[in-house]
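A single chain, nothing else alongside it, follows as structure tokens in the form predicted alone.
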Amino acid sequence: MIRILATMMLCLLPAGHVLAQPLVIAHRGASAYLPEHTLPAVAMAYAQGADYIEQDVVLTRDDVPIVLHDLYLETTTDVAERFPGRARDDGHYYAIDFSLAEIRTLRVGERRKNGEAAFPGRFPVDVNILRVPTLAEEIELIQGLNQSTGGDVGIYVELKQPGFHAAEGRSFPASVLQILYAYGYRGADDRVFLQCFDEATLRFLKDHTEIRLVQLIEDKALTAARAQQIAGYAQGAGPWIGFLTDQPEFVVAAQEAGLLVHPFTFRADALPRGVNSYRALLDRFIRNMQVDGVFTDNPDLTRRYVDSLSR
């Protein structure tokens, strides 16, 4: 029954009803157009109308939070050329093995997979002219743009693999909270979310911060019981769109439990099987499922779609 309600909700809306606007969350910045997690990608996402901009965070050797999707550096930087021989036995160049000063010497380009562009047709993979920002630098850019434009764009921080950092002897959540608090992000009313795949980390954060927490989900366990469990320690759920497509009733269950639902990741150049356009993808999740926000590589397309809902 819940599945039927979830998929038919749009049809039951009264004539003239306006859907509540979901959040446009820029996934790694405007990553469809510029290399991910770079300051230009942040600026473009801001200009394209994102409500929030995501920061994946890891630590350097000297405990500085930097914005990087992976624990390691070689998929988006020239670290192998600049620091040959610094890889671990598994072949990866881990950010935590490099000081901030060393990481500042690296050049960032488009994400690569097996040496080729992960997303062909995006920014040229052989143009490496950008740099890895710190979390503080990215916040300063966003807050600076808020001041100069009168905007109110928020930040959406992900703690990447806290278990790995703990095994390395680091106080990862504490290092990130220190930065957030220094820039005024302290409570549930601030324009900030903290997300993580690790439930234990989120439960720890529940007792140590008032910042809103989001449980990322990449498994098929999208049940009402799971939603109730998450609501005990977080304010939101971030399921992968592939599993949410098959279980749209989770949106209803999560929202009834008091959770926001922010699925990931929406890409105009990597549509799910059976979806023939980016608009159709947004229709499925925003108009039909009525999620509360979407993580997108295309903030511009998503902004235009969301704004069209209120016309």
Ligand code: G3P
Second form
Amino acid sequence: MIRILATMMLCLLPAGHVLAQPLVIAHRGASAYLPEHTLPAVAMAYAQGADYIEQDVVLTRDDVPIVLHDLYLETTTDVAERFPGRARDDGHYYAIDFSLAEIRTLRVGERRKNGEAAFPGRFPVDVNILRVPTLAEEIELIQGLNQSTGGDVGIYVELKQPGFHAAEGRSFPASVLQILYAYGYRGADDRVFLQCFDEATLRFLKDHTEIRLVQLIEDKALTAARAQQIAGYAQGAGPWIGFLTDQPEFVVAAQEAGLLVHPFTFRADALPRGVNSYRALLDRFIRNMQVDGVFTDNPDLTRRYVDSLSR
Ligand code: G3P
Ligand code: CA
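Moving from the form predicted alone, what structure would you give for the form predicted in complex with the ligand?
Full assembly next; the chain just shown is listed first.
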């Protein structure tokens, strides 16, 4: 009740009165400006002031964790031209059917949907000059920048579709943990989160690592009971902003259960219906709901907003 009253009062306050500093989590890098999950997009996110940079991870045929959002390659690379005939019967070119050496030959461009730019107005969709990074390479870039700039930017790794990887006979969580441990990410105090939509995978991870875990949620069940349940195996919850808009009380329930709340995805060029500016979107979730961090394609705008609150 106290939190609810406090939240209502904060709605009435002018900018500059919010107490906490929410995390700016660069969603697939600075993906509003450069093709997602490429090293330039990571460097840009870093320079724009992200606190954490997100990596979606899948495995190659030779079990190397690479940074790629989809299980398949054709939505962001030229795989269909370079490897004709290598699609499965469903028409998709699965990363897990390609060796790292083969994936290194691919060129990455802006995400396509039905052959067209998924986000018109972003980086030109016909410019394919970038590459698919491994998780290790992306970590080396972030850690290198931490050293050269004196920064402390963290990583925020998502295991994509563990059920698919298990069906392919892979030890997906183990392959990812091996890389994280090799680069010094081991404990709850390290600048790392592991996120997943799959509860069973998070419960498995809870028993095998001290790294903080985040339950991603894309269903409507945002209840206090769900928050309590998640708190039994994870340190955070990542709900989709669409459902959280309708159930803002979940933020208080989750925080009272001890969870961080990091909703996704905040995009200046794809605002939810009824929201007329990116600032209004951030006001709703950061100033009013007081979430603990946001996944954003626009780290620059979000950094500026968050910094303005603490002035
Ligand atoms: O991981 C948070 C958010 O990225 C989940 O959605 O599909 O963009 O990975 P997706
Ligand atoms: Ca993700």
